[in-house]
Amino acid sequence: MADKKKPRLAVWKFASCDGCQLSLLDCEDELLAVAGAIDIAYFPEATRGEISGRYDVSLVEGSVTNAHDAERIKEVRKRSNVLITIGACATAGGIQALKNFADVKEYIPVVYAHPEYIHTLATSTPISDHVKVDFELRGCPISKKQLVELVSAFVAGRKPVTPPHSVCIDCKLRGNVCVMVAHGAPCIGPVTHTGCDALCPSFNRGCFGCFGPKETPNTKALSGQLAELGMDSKAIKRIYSTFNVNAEAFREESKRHG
């Protein structure tokens, strides 16, 4: 009896910083159990060789910023029975997403000395803008035991548990003093997605929103609690406007402050 065919895996990078594959080279030992159920076909981060043809799974790490990849992601879509987008910039846009809030055109001339050799869209959009997306694993960068727990379930056969509540249960579970009450330091845990294991916070410091937004999140009501810890209107629309600047939530919360 002929041996079961395994499922081969794809790693593309669009517009990011690498983080999110660096991420999945760093649970090379965590991987090892599964490594051996799956062929890692096409992952330049880590090696040159490369298996063509169709994917089982695509890991997509990175935001659509230029002409070329709005139209490569689709080449990608279709070469993969399923999608999953990784990080921040993949799921949101990325921290380069602040450019959607500005003109670029003004920006190229002052950054870059041939400006006529740049070619980039006005904007910065998360890959589901332009293809359908089967599941998305956010952070910047993704956390290491999602990730673990993602290929697992997918070796398995099964959905990817990814607990949805806000990084104020992550600081629940690990025993810290809530840093807005006890401090008065700006934190956006309250709305922020789980998955850091409430790091920031654990050294006193608030949280950057590095996952986005969790499910329903109430950003309205943070914003006046961070109002009456003294912050104005700018310093709010600058804390929403970070890594997932160009999540609905936050984004619509940063422009109300605008």
The other form holds:
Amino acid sequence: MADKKKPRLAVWKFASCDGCQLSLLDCEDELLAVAGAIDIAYFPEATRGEISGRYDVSLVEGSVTNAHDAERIKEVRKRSNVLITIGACATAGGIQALKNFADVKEYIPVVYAHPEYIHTLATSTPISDHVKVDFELRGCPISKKQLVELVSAFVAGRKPVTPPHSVCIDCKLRGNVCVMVAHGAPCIGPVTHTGCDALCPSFNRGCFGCFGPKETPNTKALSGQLAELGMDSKAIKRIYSTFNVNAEAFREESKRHG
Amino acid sequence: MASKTIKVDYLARVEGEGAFKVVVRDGTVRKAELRIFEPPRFFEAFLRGRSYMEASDITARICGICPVAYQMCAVHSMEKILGIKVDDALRELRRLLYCGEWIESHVLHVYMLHAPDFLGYDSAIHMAKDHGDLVRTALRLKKIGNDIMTMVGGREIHPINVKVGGFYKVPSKRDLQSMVENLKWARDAAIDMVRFVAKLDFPDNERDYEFVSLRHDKEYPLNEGRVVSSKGIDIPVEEYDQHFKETHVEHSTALQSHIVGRGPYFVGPLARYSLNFDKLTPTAQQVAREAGLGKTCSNPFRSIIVRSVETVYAVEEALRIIGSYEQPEKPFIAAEPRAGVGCAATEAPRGLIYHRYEIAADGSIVHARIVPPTAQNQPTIEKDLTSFVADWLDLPDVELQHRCEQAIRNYDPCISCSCHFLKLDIDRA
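Here we have the form predicted alone; I need the corresponding form predicted in complex with the partner chain.
Full complex below, order starting with the chain above.
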């Protein structure tokens, strides 16, 4: 097959830990096959080579936290036929979106001696707040399995299969004992989007929401259950306020608890 | 030769966002700046008010390549406050998890990020077209590191199994035994990796570094030890703040570290190796000697060999731990929170990392401080580059720029971490 017919892939980074794009390099068994099926046209973490022009698909990691990045994402959109966000930062704003609920002017001197050198927006926002996003892959980090599915689906020209059900369903499928019922462990698996294969309950701990809210989550009912376990409102607020704190369902439930 | 500026606006094959700028005036290098523009994410600020139990899960998100380093520093700091000591099999399991991270991170850097510079390729993927077996071996070796992370930590990026007091769930002896055959292959592959990188061409660039790393009586340092330097520092980690200070410079969202009263220092594989050669396994020592290394190494271009030697060590250490492992009765030591201050330093793949926390009686975090390896190394990297560039000024800009990029990759900078960095800018005007 002539190289010029291969789709061109670009990988972009905004505010993030690099973990989601690292997931691509962590696909040790599939990486060379992926590189055979597509042209990696821009992926600075992996290559200094760069193919200019348009990209068939852009994978975007990270959230928008400064004015420069708010402009940069528009350029990425212009040059990309399909734009897919990868991970909780790009999809919901990430853990750094905790600043959305605080005074960023108060945050800066906690970390930096010269606040005047720091240029940051008051918020950390998902890519979809700035440009049209064609598909979102959840997770902190994303699932390698879903990433390979996403790339395969793109190459085949079909829709990726990434189910929207809850972690709770996966737990039942794995035959796990319910950590909340059996051990009283706080778990937000009932309202959290699948993708991890119910990892935490399989390690005897409650889900803490890496994949963000599932479709139509009943967070209010779950919070009632968490209160019955003895969690105070501060603790309930915290459990929704991590990597997907800015995802609507978690944000609203978090706000209900102070 | 006149004046010019050389800049790299976005350094490739490093972890995070950074740039590099060199200013040349009348044929003399005036300044080399490693610009870290990774957007700040304010971890130390939003950790306040969180539970002491959450610090390991939250700080892991500073870096997707070395999350274990953050998790280990967080839990060890909290355990000091709670007055508990994680020992025996649980301590060994934490060491095993860290070995997994060293293997995964070192192999990623040696083959995927660094080796293409020496062999003349843009990336490992381009390199694979001519060196298919080499890249396939690297990927398999890296995967074995990730397999350890998955087995002990639950997953390779942001493991979920680390907990204050131990783990949520401990693997059985049989679980760990399932990795032994692959690890035996990995030991041979890692030894071959040292022999392969030893044959690359290296410039003579010995530097006068003050190396800083942990040192432990009985083992090559990972999770525990005194903070020592090649120029006389030998302190418990509790005294770290008295000897090391951070400053904030305009061109970087990473804070820079100095030794009080002396200046820049250097953490990472070269420091660890040079201060702890005697604690490596006999095989690792032997392959290091065969590769032409002495008991110390202060040529940053040879760091690729040192990382490879450390990979041999990590694989052998993993085998040792698995060989003597007995599943502990309880996965963790339970303890109630109490008010206090605790700090810990561990050895991330890129060098010493330090955390310090103050928590209130209810277990909520009052104050957090995190000093990652690349931030500590930034002044040394800038000093080295100023010196290297002076020798390369006759090169055409494109080549000079590429040399600078290569030199920066010697340090395996982790920019997401350091800012919690790269763009090259050579100003000769």
